[in-house]
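The data below hold one chain only, encoded as structure tokens and taken in the form predicted alone.
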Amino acid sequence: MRFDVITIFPGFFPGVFQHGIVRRAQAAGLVTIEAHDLRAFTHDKHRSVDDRPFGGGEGMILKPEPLAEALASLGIGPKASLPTLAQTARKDAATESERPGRPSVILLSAQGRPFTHALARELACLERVVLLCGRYEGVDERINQLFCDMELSIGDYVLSGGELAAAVVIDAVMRLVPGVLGNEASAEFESFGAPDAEIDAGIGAENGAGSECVPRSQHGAGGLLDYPHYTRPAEFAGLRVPEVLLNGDHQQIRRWRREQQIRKTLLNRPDLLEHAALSVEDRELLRNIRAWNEVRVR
């Protein structure tokens, strides 16, 4: 999977990328990441890539043409059609990027639409993604409107620029890349992973965790946070791992993590109980958790 970076800082990006997984995914040549320097397709001695926002305000707005002449350069013109008023509202990551041999560009800003872990997994099926650093109040709308895809955000705030958002976004999604991770179903048995149910009966096979019993000590996220962890020693500053992780019992373990899964959301981000893969029996352990919480208020 290849990933093109525009940005009016390049040299943020070398010493992200040159460390830990991101670094072993180059190197193996399962992804490539090359990060653009806007103010190379500038055209005066200022190399100036911003303006003043028509109609007055604050701050400043990066202009179209560096931008359109940076897309142009990796091979992307605009888009066959221009969208409608409705079709900007949501655009969908296939939506361009199922024409042959165009990669997706996503526009980072603030205004995007939330990035999720769910989202990553579809653009991890992609082979080139393109992502434009937003800076100072933003980008010319019109470079959105002709040559983007997408518009993505990464959280509830504003940064500084769109560059710590594409580092999010790279990582997010080149982990999810077949052969990335040394063991793949790591990336299906934590925050945010999949059901059960979708969970590919092979991953893991050579260590037990076949369809039958996905996973035999593990429980596939559904869409909850993943349940807490341990490891040696087995006390730490007078704190005793959970017996339950020590009897070998993987029955008994599976259904504790899972209710920890379900009570650390609850906890943290209830909101993603309202859409999550929740079968009966973790119905019948929120209401159990639910029930104990109010009568330890009381």
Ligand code: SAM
Given for the second form:
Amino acid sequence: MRFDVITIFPGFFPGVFQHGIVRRAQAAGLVTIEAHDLRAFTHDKHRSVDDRPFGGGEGMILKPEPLAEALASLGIGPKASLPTLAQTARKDAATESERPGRPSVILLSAQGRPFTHALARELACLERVVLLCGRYEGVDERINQLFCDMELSIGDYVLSGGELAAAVVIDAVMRLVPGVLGNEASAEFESFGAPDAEIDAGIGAENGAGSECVPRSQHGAGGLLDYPHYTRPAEFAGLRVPEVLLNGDHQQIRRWRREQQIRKTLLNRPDLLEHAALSVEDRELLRNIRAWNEVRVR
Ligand code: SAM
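Structure of the form predicted in complex with S-adenosylmethionine (SAM), please, following the form predicted alone?
Okay, now the whole complex, with that chain kicking things off.
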């Protein structure tokens, strides 16, 4: 998979991507990340990339011409047609680039749709993604209208530039590219991951029909948060690892982990429970945890 990043700070990226999985993925040729200097596409002696906003107001705006030239240098022209309002409202498919083979162009923006694990999975299926990093008050809106398939926000806060957001998106997406993680299955057993049935169907199909893939002591997250993890020593600062993890009973461990996933999700991200894949047993666990919490509050 290839990522092209258009930025006024290309020097930001090499350091970020010289470590761990992303470095190995690049070395193995699974992922290519190229940062392009927006100022290289200016033609005045000050190499200006920004200008004052029409209508007045604070701050500066990234001008459209250098961005359009930078995209052209990557072989990317305007989208085939301007989106209708209905299409703009339905910007839900990462693959909606209108020309086949045209890379998906993403504008990093606090006004964008939220970046989620589900979206990272969609993006990981693409061959090439171009990320536009805003600065100052943002990017001239016509760049969004003409070239971008999606505006993407990494959270409900305002960063000073799109570079950190681009790095977050690249990191989260590239680790889902097949072959990047040493153990293919490890991305499946993390927060926001797929439910057991999907994991079995997906990896099971790869390993041969009918093979069981979910380890005996684990659960696919099914849209929930991960469970807590522990390693040696068994006792640290007076706190012992939960006994259940030491007894070797996989069924008990599995059940405890599921309960912890539900507990943590209820505590930190109750919104996720709405769309999570919960079994009858999970729902009973959830009811019990809620009832227990109510008793504690009283
Ligand atoms: N005026 C903009 C607003 O209120 O939405 C904020 C501009 S911000 C200071 C400069 C740039 O940082 C944006 O153009 C965008 O590229 C990036 N940025 C800021 N917050 C972001 C977020 N939550 N997610 C993704 N990119 C963000």
